[in-house]
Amino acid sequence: MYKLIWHMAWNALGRRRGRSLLVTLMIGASLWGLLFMEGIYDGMTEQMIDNTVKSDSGNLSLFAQGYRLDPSLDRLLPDSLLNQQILRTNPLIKSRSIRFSHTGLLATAHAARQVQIQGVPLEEEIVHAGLSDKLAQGRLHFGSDGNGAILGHGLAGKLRVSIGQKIILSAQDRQQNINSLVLKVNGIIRSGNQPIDDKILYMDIEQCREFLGVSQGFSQLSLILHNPDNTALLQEQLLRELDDSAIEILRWDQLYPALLQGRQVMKTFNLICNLLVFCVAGLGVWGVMTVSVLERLREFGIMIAVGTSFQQIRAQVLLESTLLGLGGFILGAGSGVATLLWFVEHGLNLEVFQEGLQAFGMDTIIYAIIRPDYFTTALIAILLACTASVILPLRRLKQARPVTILNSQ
């Protein structure tokens, strides 16, 4: 008997062929729209955040009690932490660096600026936050002497200056003196994250130190995991072993907030798109579905009368409806794949929109990520669709009572 249904719901199909080729065509369309926004905009939130992490706060960030409130040179972790077995030998850890952060004036003959100076050990920055892939011009190099400097691109071209020289920078050192420092520009470096790029300047950590009459210490201990799913893991880790008070570790949600909302509000912006996908799947199958099941009341007429039960006609137009929607899905998803892995692999570069991008911490290039929940999400909606379309038509169907139509002529 299932055999015949599917025999039948394939006939009728095929009988009706443009009708169902549309209805699957426009399917297949929405499903490749929301899937490449999807892809997109969820890329590019994990990008901003990615940035941000490896910039900045780390999966983890461990800073000396207070110094977030008051970021002042008596407030720093002390080098003896790096030494806790837990922070060497941890298996969850892929990276760490410490930095030396404090706020300065840097001036050229053109202009000056408030600055971030980040005293930082070169090479584990540069493995840690990735500078190599973010270096826009010059080299990643602070000099035999120490005395290079690698800027944000934002805070070069405020100040107008370029690979190769001086700066002057200023700031008040830890006995309150205000000391100045002749730097050479060496590199400079795009990271996509707005406030790093316009008021960063990166030096050697011991010369930094040396600067601010500091001997020993650091800010900032920033730590990245080989998965970040282990962040909250981690935190609780180094809250039971360290068991200090003195010490705040934070994760990189905790810092940037606005970074998590913005991930839940591409949540809910998936799924609005899935309900659109719902919407625009069952009008779509309604309309067919309707139109095909009014046509065909004599020959359901002629099926009840020779012994076929409501239950399996009904299976029949349910079937139906389902094969236009998996027609869509299959079409939808396999395009939605395919541009999706286009997108990945070379990114979707919006240059001309740079500026601001920037301004929200944005890259200029987008690579799209691909989830399996958006293929599960979207086959489930579209199936829903499709059975929630049938009911209006199949109630219609048995209102008009087809047999007595059959009788009537």
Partner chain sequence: MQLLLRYSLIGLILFSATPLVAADAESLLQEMEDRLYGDTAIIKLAMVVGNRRGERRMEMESYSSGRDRNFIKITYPAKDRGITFLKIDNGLWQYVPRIEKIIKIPAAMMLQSWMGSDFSNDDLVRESLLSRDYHSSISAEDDETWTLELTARAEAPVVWGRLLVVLSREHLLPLRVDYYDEENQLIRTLEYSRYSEMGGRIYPARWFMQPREAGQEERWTRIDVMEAAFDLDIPEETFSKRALKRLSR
Contents of the next structure:
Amino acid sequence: MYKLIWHMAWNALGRRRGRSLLVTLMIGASLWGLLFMEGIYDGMTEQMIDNTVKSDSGNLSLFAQGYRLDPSLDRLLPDSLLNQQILRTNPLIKSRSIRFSHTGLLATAHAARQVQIQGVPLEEEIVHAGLSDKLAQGRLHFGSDGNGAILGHGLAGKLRVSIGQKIILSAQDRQQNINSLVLKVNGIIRSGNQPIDDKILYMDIEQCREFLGVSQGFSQLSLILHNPDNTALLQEQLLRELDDSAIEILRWDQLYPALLQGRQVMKTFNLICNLLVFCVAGLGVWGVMTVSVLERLREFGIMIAVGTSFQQIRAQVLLESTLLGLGGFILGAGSGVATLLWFVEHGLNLEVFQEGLQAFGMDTIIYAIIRPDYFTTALIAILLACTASVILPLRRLKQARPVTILNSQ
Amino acid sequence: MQLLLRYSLIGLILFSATPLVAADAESLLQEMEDRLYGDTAIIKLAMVVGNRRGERRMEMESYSSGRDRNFIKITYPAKDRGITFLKIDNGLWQYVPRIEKIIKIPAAMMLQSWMGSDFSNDDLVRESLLSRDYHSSISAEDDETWTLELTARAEAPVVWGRLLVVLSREHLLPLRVDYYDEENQLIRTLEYSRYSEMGGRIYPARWFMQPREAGQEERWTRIDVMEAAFDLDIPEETFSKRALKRLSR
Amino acid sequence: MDAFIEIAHLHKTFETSREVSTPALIDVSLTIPHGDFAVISGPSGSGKTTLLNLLGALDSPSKGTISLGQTMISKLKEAELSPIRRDRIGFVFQTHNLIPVLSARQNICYVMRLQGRSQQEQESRVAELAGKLDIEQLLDKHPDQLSGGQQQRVAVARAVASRPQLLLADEPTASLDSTNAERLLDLLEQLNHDEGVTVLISSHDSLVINRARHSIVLRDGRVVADHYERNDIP
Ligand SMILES: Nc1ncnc2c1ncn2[C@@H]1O[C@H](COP(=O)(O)OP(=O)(O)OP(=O)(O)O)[C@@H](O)[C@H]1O
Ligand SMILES: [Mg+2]
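To test you: the structure above is the form predicted alone. What is the structure of the form predicted in complex with the partner chain?
Next comes the full complex, this chain leading.
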């Protein structure tokens, strides 16, 4: 019996090969588009998060209590914090870096820009923030005299400085005096995190403290974990062990709620895309199936007259639409996987849109992501669409008397 | 003592009007700055800022003592009247009567334009300690002028790579200063003109700042010195933060 | 007489619109015995097709009853009717009898497949009928590759393949020339004789009417004649 239904459905599709192929292609193409967008957009979002985690927030960041509201040079974490057992030997922690931050003004003869001075121990920061991958020009070195600086590439562009040039850094020190210092541009980095690229100036942490009249301490301890899923766990541990009246311990998503929101927005966006594919598949299959049911009324009439039950006809029509949907799914998923795999490997180079992308804190090369749920969701959407699309034609069949169906042309 | 010596030396050069003695660039520079700013100076001036769309005039009174301390009060236009600035050493404060607040201008704003002009806050704060921040040499001279070439000292936190100062032999005051960046590209020119008798000395009544960078040529800032008095005693408290508010009225 | 079909006081009225209703059959009562070879004739619009559709359970009567053997089919629901159509009735329409996506062979086997007959049984039945109906060469062609006469012969094979008790044929010769019409009638007679299938044909074609053993005449929805030819009373 199933064989017969299968046979009838397959033959029916084969008889209208062009139309079947067209709707399959249509579903396939829209699914391909969906998968491509999902993969690329998810890639973008995750890259943004990754960039921010590496270059700033870590998975967790420690600040002196009150520092984030009022980032003054008096609210620093003590150097002794680094010797705490829980921070030194914690197996969850993959890397850590301390940062001494302050705002200042960076000037050349052409322009001056506000900067975020980031005094760092360079070796640690290179590992922690993955700076080697982000170096755009020059090298990652503060020079033998410690007067080298590494700039974000947006900042360098706005100041129109290049490697080896002199820059003047001015900032208010702890005694409220404005100090100035000559630095040399040693490196330019492109982190993909726009606030960093536009504002950051890395300099030697010792030099930075001296310049700002501070003898010890730092403003931020950034921690990156082996497994980001343990972030909340480590946060709890630290909150328990450390004096939280003096120290604030914040997760990346607490520091950058917008990024988490971004992830949520992407999820919603993906859902909407799925809905769109659902509609495209639904409309396509609906159109094709309605026409093909209506033009086969005589055929169905004969089938009924010789004893085919409505259930069988329903099963056949459903199978036809499902086959169309599945064909589209296989086509779309196949080409989608192939495309995404390519972009997972090579990345999507969007240098043309460089400005715009970086304004959103994104890289110009976007590496796609592939998640299994892209396919399951799309498959469910398509199957639902295919089922929904034959409800109306089938109702017309069911409501009519066999003789009416038989005599309709 | 040294100062005296240098004065007499310059006097000699000036009055003999014969450049027999090779002038020393460092001393010329020092002397120029002394003459320009005096021990103390009280100056009423108008600052006119121009661009493609038109010009804007501001008037103010400036009280300075040495190069470290300066008090400025805006007197015109009415909406800005009473805004005062105080610069002590490396700090710059501003009093805004409308909000009755004294604001310390943070480092990050130091290079922003001062009152919309081509001068920056920083120009006010670190006003030309040329003799401290630059090596100088005489690069050219003729009957009327010396041209001093100033190159930034390596450790000096100045943005300019090189300055060319054209100095009037007659007044030992600048006629023109060209500001170059490190790539030796001309960024702006400051011209001094309309030399006249003011406060008992010859003084340039017009300072004209012209940006030279591409795209900026249509902007300019002009300072017209209306009155000046030099080396008067200015009360110490003028250079206190309390004065910002008190002298605002 | 062993009644196979019992039609009692059958009415069928079509509600063409709110005001107009067309009485297509009026108080029709008939008895058809097993193995009958009956021809329903009458002018166009007299209700022949309507009567066959009701007998074939493709439509339901407005009033009256139809029994097929022991089954009162006029009382059954749609879901109960399809096995009756499948197992007990064979239908030949005037034209377009075949399922276009299936080959002639597949069309003939279709009902047997619905019944779940074995492959072997299907094959031997197809071979048997193909021989009788002279359609061996046509078996693998699709309906659109066959002429009208060939299609009708395949349709007859399809209709009797599942060994129904009743074969209904609505103007089966209308689209055929006289030679083909004669051949088709020969076949129906042969099947009636060989397999004992009760045959009920509607027609206004004298060629068909002349072959009738049992002649039923309708006019304006009423039975105006119902008699057996001499010698042919079963
Ligand atoms: N679906 C329908 N709706 C309305 N009236 C109908 C319908 N089917 C048949 N009729 C009417 O019922 C009457 C009987 O029609 P029927 O088709 O049974 O006649 P017929 O004897 O088969 O005619 P023909 O020889 O032309 O095929 C006719 O008056 C016809 O107009
Ligand atoms: Mg008819």
